[in-house]
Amino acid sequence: MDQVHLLEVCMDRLKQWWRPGLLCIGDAAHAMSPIGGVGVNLAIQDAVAAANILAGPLCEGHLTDADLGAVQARRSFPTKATQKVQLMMRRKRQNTGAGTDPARPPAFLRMVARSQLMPHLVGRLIGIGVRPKHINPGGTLAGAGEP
């Protein structure tokens, strides 16, 4: 049991993900709650966006603060949107007080389940993310940026 640890659950975001010579991505920039199992997706998508945006400037030796800021600008909205959904799901759970059936899913998920379209959309959001990223094969070439 010595090897068993409790993991702290928290959700937060840095105001600025970078400083000159440093870029935070994944949980270092925005700690994700386990809800929905999407934190790893976001971290990988941050890494892909960072590779696409920074590979060219790094290869050419002229990386600027603006390049680092561009990674945050690109990934900020998906992070905020995903954390918002996690918060909605968490709030509903916390509202489940004494006297209610604790086995019931949160109201947000019950609403999703009642809809024809929403299960597909939420499944897509969880599986693929708000702003899916793909490695840009031209990312190391001059002028190549985010697709």
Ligand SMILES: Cc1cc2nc3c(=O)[nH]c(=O)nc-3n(C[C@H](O)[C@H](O)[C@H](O)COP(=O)(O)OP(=O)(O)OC[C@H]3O[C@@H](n4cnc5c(N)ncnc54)[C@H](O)[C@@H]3O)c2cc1C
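Having seen the form predicted together with the ligand, could you give me the form predicted alone?
Excluded here are partners and other molecules; the one chain stands alone.
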């Protein structure tokens, strides 16, 4: 048992994901809780957004700081929204203490279970994310009108 350690879980995000010549995405830009298992989804979506936004400027040889900032601008909302949901789920788990029924799921999950539409929507949100990303074959979007 001396070799067993508890995993420390932290959720945070950089204020600025980029510096000249450097772009942080995925866990380097925003550490996620393991709740929901969505960290890898966000990292892949960050990578797709970065490819879509940066491919054109990189191919043309004129990548700017504004291009790097466009990736963060595009991916900030989904990251913040996902972390907010994770925090709400985490609080519900922590609030389950003495005097409460630990076997009873949080109110949010009970509401989802009673609905016919909500389980599908929650599953889609967890699986696909807040703002799904698709690879743009042209790679010249620079963020505007991006799918």
